[in-house]
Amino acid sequence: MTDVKATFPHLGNYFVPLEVLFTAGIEVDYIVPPPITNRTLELGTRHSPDFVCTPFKYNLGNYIESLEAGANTLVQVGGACRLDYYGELHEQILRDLGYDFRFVNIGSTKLTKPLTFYNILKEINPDMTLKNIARVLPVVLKMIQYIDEAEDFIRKNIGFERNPGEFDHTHQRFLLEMRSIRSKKELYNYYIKYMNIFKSIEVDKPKKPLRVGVIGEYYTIMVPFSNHFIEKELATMGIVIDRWMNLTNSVIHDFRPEAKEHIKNYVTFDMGATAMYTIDKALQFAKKGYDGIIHVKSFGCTPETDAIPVLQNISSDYKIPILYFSFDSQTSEIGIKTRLEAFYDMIIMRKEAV
């Protein structure tokens, strides 16, 4: 089928994965979305419904401008709140704008076993062989790691680097040129390369530097344009930042099980989607005594506003200070900056008068 030509809305940067996965193991075309801007925003914004949340308009706005793009057959997944749906929405929307498109609602099934998933994907391209994707699939697993990993050492590591610039200069071209990469070996030796080269860039960082956990929502905390680049905007205040949340932890690897063990005394049911791990990587911040925690999340993302009065009692039981952020389409940045900077200089504080 070599007329589709298959997209997929942004995640933070695994749109690299994803590429590998629709070309070499589902092989068709693949149409990266365009880089999220205010345009995007504001093409999701104008034919979403009023109160939806934000992802969600991203989503659309993503899907709107591949469609713009060349764009084909469109993909969505599904998820523990209402990202479940939002493929049978967008469809509706999309095709109300009068665009003619194929749809597949990888959320409609439950991918309980690997069978399953592969009988969606070939709704994709039937012409997909299992002996492909059996080939590929682990490759992609594997980048989405090595990406996390990478990206975790650059978040401890950027705002402290000799040469301002040179962590996302490296890894814009780490990210480049591992989009030609097929085989895990290449892909190991790769990785190899790469993160000896983050490690050999000079940084100058204090012993006891500013320690910051960034917690809350799966989408508005892994698209840096949808938190309005709050990662470096504390990077540029030279804190080190945490953030636990990633495609390796909260998918790869389920560690569900193990947050609700941690978190027993705090909360007895699961609140659903983020809001598990969110108060559980809180409580590893308080514990490890962080000087300060982030919470980031779309405006009515109902399972992160549950978490939220337990968050305030790790607040109040740790003595941590937890900094509250809310975005929706009208966020001003001028707005976020000037709590950014009232949060830094309040943990400064603290940390002298220790």
The other form holds:
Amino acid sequence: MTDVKATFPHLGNYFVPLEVLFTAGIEVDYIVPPPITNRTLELGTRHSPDFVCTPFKYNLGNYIESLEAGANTLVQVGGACRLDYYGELHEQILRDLGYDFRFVNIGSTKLTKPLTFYNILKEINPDMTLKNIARVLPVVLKMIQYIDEAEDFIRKNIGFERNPGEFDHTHQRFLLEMRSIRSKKELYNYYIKYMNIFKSIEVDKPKKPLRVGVIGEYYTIMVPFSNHFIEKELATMGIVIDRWMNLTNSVIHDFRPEAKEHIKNYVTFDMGATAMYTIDKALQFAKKGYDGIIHVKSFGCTPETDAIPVLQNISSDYKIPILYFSFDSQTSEIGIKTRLEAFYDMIIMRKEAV
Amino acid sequence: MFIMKADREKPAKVTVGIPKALLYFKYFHLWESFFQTLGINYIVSPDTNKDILNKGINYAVDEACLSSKIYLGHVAWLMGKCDYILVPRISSFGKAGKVCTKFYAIYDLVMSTFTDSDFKLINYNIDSTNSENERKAFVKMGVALGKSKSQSLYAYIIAKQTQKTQLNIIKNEQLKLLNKDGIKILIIAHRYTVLDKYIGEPIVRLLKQMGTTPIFGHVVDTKEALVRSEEISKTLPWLFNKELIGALALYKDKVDGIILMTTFPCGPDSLVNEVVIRKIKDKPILNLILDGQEGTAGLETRLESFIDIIKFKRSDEID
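Switch from the form predicted alone to the form predicted together with its partner chain and print that structure.
What follows is the whole complex; the chain from before opens it.
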């Protein structure tokens, strides 16, 4: 073992597969960032430029708290939007704050090429072996897929559980025990076991429950704290929540050509980052007759802002209500709750009218 | 052969409308010369004014950047006054860099915003990673307007030369200014911000009134600037910002102060400005965020105190 203590900012529950990737694959210690709290956001906001998008601030807060927890190697990736330039500024801000660390900026390197991927990981630990990473990477990718499948099931059922808290509790156990799994076979059996447990949880689901689709910007949609736990809020109202966006559908598989084809009546060109997926899924939810759609993003997110006029057209063509949320570090909790409640009242009245 | 076909059909005389916003300020030599050579009528929307801005604000999503709101205002002005509106779509210049996703989206943004009006846009798409380059885009555009491929290609080559000549003249003029005595202020801003008559130009005018010489970051040799940009930032993905940062590296030692001028809430600038402020420590920097709301009084005060600081610094150095 080296003395490397690596960390990567939080994204949903993916710290579980990431931990396996770092510890078993790259063979370094991994510091899971402390759970996101108000302090994380405050720290990040205090040292970030004013109108940078909120994910930048959360990431920075995660880095600071991970450094405090002993991390010495920070990893950042690139992306199709401002994310592509996060790394350099994160590093600069943290250096200016006086922290001592190594920064590995994967930037916009094409991760789909296995060899490039390997070379970059080697930067984190030069002693890493190809054999090891080749053994662990498939397990990590499967873990991501299984987490996504389980969470998709939870979102659609948690609002109807007979014993409140059962899904959450099982979900936490599912994630916790997964951290020690190192083989694909073991993982598969584990997944089957847990899916059966999830499916055996008693639910009172009406024949035609309210269905709401959640769409929007990559980070905000996947990090519950950053969207003020909107999915949880919807579940307590007894709604089926459908959210397509996750790592499986965006990083592991490339659905861009399909998305572009689906939405050709609305959009000619790729509008950047996740805009195509946002529009594609909105259209799909509309066609399936969902009761409403919720669009979430961080303040000033350019591609998602540009998708809004298209969403408005879909909303009026298919007569489906869309609620737009834009989060920044100052968003008021009460404002969100009130708007959600009004949205709920509206969709339930529409349903009863039909 | 193509020419004969075009002649036989004798398409009705069309007029192209050009919004005087966003990429206009980078490409107007190229566009105007292209249409002139092809003998195609075109009109350019007027300088941005209060009315155009308000129109844009009405059509745009609240959170959109000021520059894109202004753009929609210009498009709205052109509605009904021409047959086609030129809305170029750019996503990538290949290895040179990418652009803000606003330029990816602008074509569809216009199409989705003005759903109640009847209008046509010209298809003009540059996406080097998918081998859609500028020349191809211009030939397509010429053909769409009823000209032949060879006519369009010829017009593009002429237009490209005109653009080069014009930009060289502007560059040489600035070179002279760089060697002038007196206080020089380097303005780092996108062309569509600093050259816009309503938002950027008032600031340039004020700087001149205060007896200083404005130097423009966008007036620079692109190739040289892209190389020099690495001195300040190595991973910057956006071509337009890279060019400006390169200019900053090139001109920094010849000027007395730097103004970063940004329209709210510009995505790329939100990060790049912070990098500049953190990395450039030997020159005073003023970070101006323009939201199209303020009168000039507040701006004047900020500019005055900025110039005062520079004057103090200079007199210190002389003592």
